[in-house]
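As structure tokens, one chain now follows by itself in the form predicted alone.
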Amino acid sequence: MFRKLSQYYFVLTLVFVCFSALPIFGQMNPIKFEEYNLPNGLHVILHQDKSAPVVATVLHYRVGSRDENPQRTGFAHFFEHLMFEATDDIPRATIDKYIEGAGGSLNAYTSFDETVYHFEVPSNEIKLALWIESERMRKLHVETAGVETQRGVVKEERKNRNDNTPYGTWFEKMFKNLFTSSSYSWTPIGSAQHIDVATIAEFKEFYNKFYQPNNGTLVIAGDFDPKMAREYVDAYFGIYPKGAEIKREEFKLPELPAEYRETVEDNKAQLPAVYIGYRGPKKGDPDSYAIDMLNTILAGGQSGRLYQRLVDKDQIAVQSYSFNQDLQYSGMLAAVGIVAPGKSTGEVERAIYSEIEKIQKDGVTDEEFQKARNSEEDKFIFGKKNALEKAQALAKYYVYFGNTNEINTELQRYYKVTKADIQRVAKQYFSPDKRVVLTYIPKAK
């Protein structure tokens, strides 16, 4: 969910200040932080940055779509919405007003492995952000008025994102068939039918299981006094007891038996399209860094191999790209081609395989390798340009890596990747008998 953000002059100023404070040419000043646990298990990370008068808070809960009952999918995403409803001390439809009225912004997102909430506020409003997060953690009203409102919101979001969009079903179909018989086989948007029939009691059970201090990581980054921040955290979050230990099912991912192919008639599509998916490495796996660089070589803008071949040279596609999504226990690699008028899906599919096979056979050039390394370096450094981005990164490294200091050292993992590694992962992960191919054809009017 992306909520409407406030735009204020201090935010615009912040962007310029942060960019000017960043080092260049591949150098990055270490990001300093302190971290500790409350007695109730909440992990807290503090990063002081006085480059602009703003504070960002991130509350990362270890709950995503993979934690759901397969018969009740969409719960994690539903709570992303419901957490903006009423609490014991916050009336309905006022959280946005509190934050935007204070000159701040707010947002949240859900994935397969996480649900994350964040605020950005002027420094003098740090207590407001922490108070709201503490209220939502254990004092949310899971009741009819809010639940019924958000049922409608979630169903409308699903219609707009999936049902009424060209090729809108590809993501669900890809994960369903690429990760069959595992908890990655459904996507965070979930089933509208499951949300329709879920009861208040089921929602309360989900909330009480996962929205506990010992299932969260709180990050505060920006211009604040660490001693005062600790006092606020103790006052607002230390009042809650530790929740019951969460028993999670062991993640199991059966081998793909063979290539899966499906042709989909799409009444929203104007042009045919091909979506080709493969399983990739999990987040933090050494191979994931080589895959990132390989993806840049395949789809790094208009100079990427796929665009150059399919769009510029052969002119068989109007658009072509690839991307990878690394998850806690696995990953998804996808190559996409939107077919040009008068051309065929077969031509596009064969051209994609041809470019992959060239890398498998001949590797990549020195120029491509250096470009990919530079790209990852830029993303790593400039992806942490402000307090919110640093807060999100700090949470990620603690939760997924178990080492918050990876925010300063992960770039070294890219530097260890060689040209041979890129060729090797191309052979290992882009396997013809371990892929899902979805072909979209415009439905005849």
Second form
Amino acid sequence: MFRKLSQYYFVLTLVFVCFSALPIFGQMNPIKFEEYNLPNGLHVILHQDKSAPVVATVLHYRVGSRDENPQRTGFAHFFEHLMFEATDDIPRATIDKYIEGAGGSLNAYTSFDETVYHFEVPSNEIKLALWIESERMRKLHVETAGVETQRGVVKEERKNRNDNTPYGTWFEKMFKNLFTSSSYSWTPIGSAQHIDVATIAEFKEFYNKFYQPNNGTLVIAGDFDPKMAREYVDAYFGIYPKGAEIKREEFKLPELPAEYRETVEDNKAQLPAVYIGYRGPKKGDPDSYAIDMLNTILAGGQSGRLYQRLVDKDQIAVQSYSFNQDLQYSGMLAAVGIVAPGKSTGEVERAIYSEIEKIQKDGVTDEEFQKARNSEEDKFIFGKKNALEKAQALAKYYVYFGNTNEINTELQRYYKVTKADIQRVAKQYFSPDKRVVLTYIPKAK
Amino acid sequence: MVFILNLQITYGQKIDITKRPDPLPAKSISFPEYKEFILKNGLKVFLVEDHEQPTISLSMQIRAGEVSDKKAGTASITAELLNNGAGNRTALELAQKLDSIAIGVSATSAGDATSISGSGLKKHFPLFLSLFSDIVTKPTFPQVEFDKMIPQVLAGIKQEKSRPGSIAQAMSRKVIYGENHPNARRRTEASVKSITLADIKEFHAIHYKPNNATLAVVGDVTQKELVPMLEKAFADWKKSNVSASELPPASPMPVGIYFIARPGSVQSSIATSSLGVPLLNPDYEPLALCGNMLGGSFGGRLFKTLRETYSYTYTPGAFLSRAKSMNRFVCVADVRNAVTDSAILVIKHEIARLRNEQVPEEELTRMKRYIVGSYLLEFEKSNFIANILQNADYVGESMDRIKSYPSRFSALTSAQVQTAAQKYLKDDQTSIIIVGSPDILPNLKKLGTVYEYNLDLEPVSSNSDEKVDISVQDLLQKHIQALGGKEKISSIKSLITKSKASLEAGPNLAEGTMIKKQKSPNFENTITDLQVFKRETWTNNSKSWTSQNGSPAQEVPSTDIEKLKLQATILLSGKLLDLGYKAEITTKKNGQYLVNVTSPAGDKDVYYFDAKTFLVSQIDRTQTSPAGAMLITIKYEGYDNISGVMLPKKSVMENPNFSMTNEYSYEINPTIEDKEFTPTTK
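Coords for the form predicted together with its partner chain, given the form predicted alone:
Up next: the whole complex, starting with the chain shown before.
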């Protein structure tokens, strides 16, 4: 879906300005924005919000772990770190000093489909944020000193996240087995070994392929003058030529042959746990809205079905929840139970299935349906209150929906979901022969 | 929200893209608008209108927290129980109602205040407000919910003891404010066990009063809409006499080094501490800036030295606390054992530099811009403003003073920073708190007077150790006599120990049995069966296996065999020296000899021998795991004479995560076939 729409945009809208139409759904106050492309293909979205003297910038690159060579995983995330090193005009270890000295903050994250860099600065430092982003886009020094430092830092991060945390390996194992033989089968943190053996030339090639204006979406949100902002964007980003068109591998996902089960001994864990994963709908798929609502019914608050059954009534789990991670081409649905002392993983696993089966058989109640609707409304509106959140959402809607104005209208997609849809997706996606079950057992010490 | 704009807009200027861009003229930012009014029942309300989206949030601040506890823990348990039943709804009914309109209400109590807050869409506000009012003013405190809560709190306390950083902070409060000062209060297992439901109800009845609270409302609502709704929702909540409790002045403990031994620690948690000034004292902000210069963000000096120059730590920091009447100035770092004393010297050196040299202008300006800039960025969030208003009201800070904070802080000079450091950060007024491995104690003693405390923050009687009046050989000889004599011990060739076992982890209890069979010299088979969790181990002369939950037995790596063979010895404590163990008496206290025992395989345990009975009363064992070292204590209670040998009736094994109790019965010299020490399914 993304592919088609983005082509449409790049072909038809060289300099395209849109003052968004203002449909009002769910009582949310509409978010106004304007957007256009630079001749080099950089897509720019401006959202003025004068409620506070703050500017947030987001630079969203369409490069995630799925764009990596399977023999060189972790590259996209590695760049998230490297981007704080030196550029032509900025010495090493200076970017955070600039931003903190200006009273601002900065960060970045990497996912399967994207890498996103962001700043929040006092509005009079808008140029500083744009200048740093432009330097990093094409003037980064991909060289030994920075690469060596960040190799060490990334390894510590991996230890922290995966190797030294209870159940820390579940995410990697889940994607490996749920998305076998596809480009979602490894996770953004990648393999420490791949990063270790990669050469400077390989890093440079990756940088030159993906960190190009025509692979990025720049959002500026907050208290600024849009006319002036356009001048700055022209000056800082207009200097770069368009990069070569990126040829991406088509996403292929073979059918899961059967249920996959694995028992993991974990010496960090104090309690056993069960992680159950299914393939879910991709981002923007109508079913993904029904799935979100199903998750609220299973896991929303203390009245959620999983909490009530496993934690409160049967007291076989200390924690139980489910969630949905939607990606550009597929998604992961996960249900989790952390087993109470003295109880077994089998009991917890069976209880989770029995709660899903009840919904498959009998559907959900009117109260639950209303609760799920209200919860989606609440999340949708609360997620659009500050400049940075709005900037991130604008980038997401442009990139994945091909329609930035979904920031105002996406909620409508939840309203279309019926009770019957929720029952249907429960049957369709939570299928016993198409799941990955990871059982964690504390390792005897 | 309104800001004064004096932005000069100039178009078409040439931009040099190779240089850091100059900032645009700064906007002078004024404090956002808000309204303040008082309900008929005396409740003061702050309203920050924010019409960006149709949402409303509520935050009630009650002027009572740990500081008001009669039994430490009462305030926090009261807060946590608020939404487990209120008005005419049970805990479940309340959760269903709140979840149905997507509202989470959280209640927390810390220091001198309790805060209850939640938020939701405007269209649900009438229901939200009525539930919120029930939760704050009409909690029902059901006995069944109280009974579920207490074990959870006890489990939390146990886990706190495994976090050295929080132990160091709790000790720092004691050292700076005084051993029994309300500001140094901390809930313990004993204090929580003594709390009754009546105490909770009483705490609520005394402190949760409209004239002892403020309410902040933030969001898409006007004062005109809001006032009648609040008057109605809180109509039944009546004011009453609330006596403001004045805190006694701080009475710091003697300046020195306070050491808390945490066996097995691989890092030391350091917290240097001095008494600061009250929040409204003119010296508060210069002293706070001293904290920023040392530990604020990546630009702080401790980051540059402790972390970037020496790599002692990843986590240095420094801060001045923010309470009304008294505060602490603290520098913190978690460092490797071996560099504990060096790191302390580096921190002291950095504090001395603040006293002895003026901070260079450029460094000072960058730090001030960072602190003030971060503060102003937060103005975007209306809840931040509400928080400032409620806190200012609590501490009695005027709005003029609040509004002038950015300009006042930006004007602080290097000379003021130096003066504050000279006045409050004197070397002879700074105590040092360390939580870490006992191994580092000798090095600390070189730095000054060391006061020893335990993990419950009680003084360790080793400050008055008794004289060790016996050699280790004589002690172990007496122990052998106490057990029943060498001959009797060696006559026991096989032993079956059965026990009724119960495992307690947090609120959960599992019960079952343990059967251990031993045959000399070193055969062993143990089956632990806690209903659903089952574990079996085997050790024979050359090999060892384990099996969990009925899985096929797995062989233990040969590196662990020696260790397991020794542990399979019958009446091991009576054979230590014969088997090549090394033993050394470290001290005698509380009528117990403490003996460091090292096995030929390298395991180190501490045995406690009772000085009257010469029987073992406790063993401390440190187990290392990738998550860090963990101390396990096994206490033995009550010995019985079983066919001529003394054997314990009961043991309690504890670690930070669970405790396990065993009540024993024994069979002496039964017949056991050798094959029982080898698994049948491998």
